[in-house]
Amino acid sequence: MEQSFIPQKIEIFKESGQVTWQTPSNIALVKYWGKREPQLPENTSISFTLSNCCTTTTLQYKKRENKQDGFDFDVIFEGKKNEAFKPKIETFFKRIEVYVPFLKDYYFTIESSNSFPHSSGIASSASGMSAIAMCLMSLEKELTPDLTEEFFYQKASFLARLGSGSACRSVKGEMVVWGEHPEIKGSSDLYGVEFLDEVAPVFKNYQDTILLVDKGEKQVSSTVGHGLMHGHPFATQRFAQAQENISSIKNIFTTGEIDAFITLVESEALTLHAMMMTSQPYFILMKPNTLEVINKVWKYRKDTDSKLCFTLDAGANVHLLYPEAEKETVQQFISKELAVFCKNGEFIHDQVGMGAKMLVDKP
């Protein structure tokens, strides 16, 4: 299958140009934790694509006079040249070069900005790497105009995965499945696919408020964290559990059983952290305020019969998920009761979105 992503013939006729894409972050409901080379998941995951938390990337490209061995690019982040991001992008380029053979034919300027604070615990690698992948695919389409839309997005997700695993789920919306699963048509370990089964109205336009409990650098990188699943005493059971939970959530989306959704999503979040707490070495990535928020959410749900629930990424911040019908009351609760547990009272209101968008003019 990977062979189909290697272009048969590309003519480097485009001297220069630029393209801009805006791609969102995503939040996994059934978590991916544990991978094998090259960036392949040990279990299937499914995520909500977000809308407001996104990366905007402009790729400027100019044909090189003399094609040399190395890649030639600069990174500008939030208006300033950024050398710190270059090694990760260099690694990304090495991984994808066979599929994007024109990489060394151009000098690139990669100019990016986030709609959310960097190192805020939101999956910036997912939005950032998918944005670069979308830009590179736009250039490929210039060089090989007969690419179909389906192939364009499939290969973009495939490339994004090689930059950051979860980035392959940021190309499309509203829900994306990554990892082969017998009950999800077209699912693959190589790229994300839209979840196209029936979805009950209550899960449409779902809301996600991200509470910025902790805004520092991660205690442990995702790459290291995934690696700790090798030889983990509970890894086999965890991977089997995730596959079962994909079957369960597929049914939940069809039937609209929101209480079952709450139980599954919160269990998945706590299981992710349990895996880290029982690895060698072990980590506790929650903060005291993470637990305060969780207990407040549970109490609020009990007192009001709300359908508010939480999920977590591999960090301290809390994603609060709730139906659009509860938007006003839940957001009042967040402002009055939960903002106090956030760094500087910061939180971000978001909702399910439709995936990557090409921007005609650089904003």
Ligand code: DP6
Contents of the next structure:
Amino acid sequence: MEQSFIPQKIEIFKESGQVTWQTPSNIALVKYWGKREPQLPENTSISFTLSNCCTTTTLQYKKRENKQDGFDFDVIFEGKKNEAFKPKIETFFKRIEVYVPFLKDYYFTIESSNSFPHSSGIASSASGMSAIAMCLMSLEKELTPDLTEEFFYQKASFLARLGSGSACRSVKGEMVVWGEHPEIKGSSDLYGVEFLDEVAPVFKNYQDTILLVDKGEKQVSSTVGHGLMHGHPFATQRFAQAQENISSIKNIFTTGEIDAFITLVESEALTLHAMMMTSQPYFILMKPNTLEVINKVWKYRKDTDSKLCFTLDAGANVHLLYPEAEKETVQQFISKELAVFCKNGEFIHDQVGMGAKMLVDKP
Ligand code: DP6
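Coords for the form predicted in complex with the named molecule, given the form predicted alone:
So here's everything in the complex, that chain up top.
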């Protein structure tokens, strides 16, 4: 199957050019936590694609004379030359080289910026890696114009996955499934697929407000975190549970059972953290304010008939999920009662989006 992503014959006739893509972050509802080589998930995950939290990347390419000397690229991040990101991109290039055989034929400048504040603790690897993958696919399309749209997006997601697992869910569609699952048609461990079942109106335009509880460096990198699932005493049960939760959430999306959605999503978040608390070595990635927020959300739900719920990534920040119909009231509640638990009172309102967008460069 991977073989189909290796181009047969490619003529490097393009001398130079540039392309720009804007790609979103995503928030997992059923979490990916645990992977095996080469960047394959131990369980199926599903996410909402976000809209405002995104990365914009321009890839400039110029043909080189000598491709013997390894990869040749520079990174400019938020307007400044950035050496720190280069090793990660070098590793990414090595992993994808067999599928992108023209990588050494060009010198690249990768110019990137995020819509969210730097070191906000928001995972930028998903939007960052998918943006580079989209740009490379645009170049591949220049070189082999007869690529189908389906192949273009599938391979973009496949390449993004090799950069960062969750990045494969930041390419196309409002809800994206990654990882083979018997009940999701077309699902694969190799790339994300759009969740195309009928979805109840309440789950359309879902809102996500990200509370920036802790903006520091990640305590545990995701690669280390995933590694902790190897030999984890509860790994087998966890992976089986995730597969069952995919079946349940698929059903919930069609029937619109929002209370079941809340239970499943919050349980997934807490399970992710429970996995980290019960690994060796163990970690607590929540902060006191994370718990303050969770308790406030539970109280708010009890006192009102709100459907507000939370999810977490592998860190202290809280994603608050709620239907669009509650936008006004929930956002008031956030400003009044939850902002105090955020660093500098900062939060970001976002909502479900469609996926990557190609931007037309200004002449
Ligand atoms: C907790 O995709 O960041 O956000 O594949 O090592 O780059 P790598 O990991 P990454 O892991 C994300 C884990 C998560 C849950 C999720 O997004 O599904």
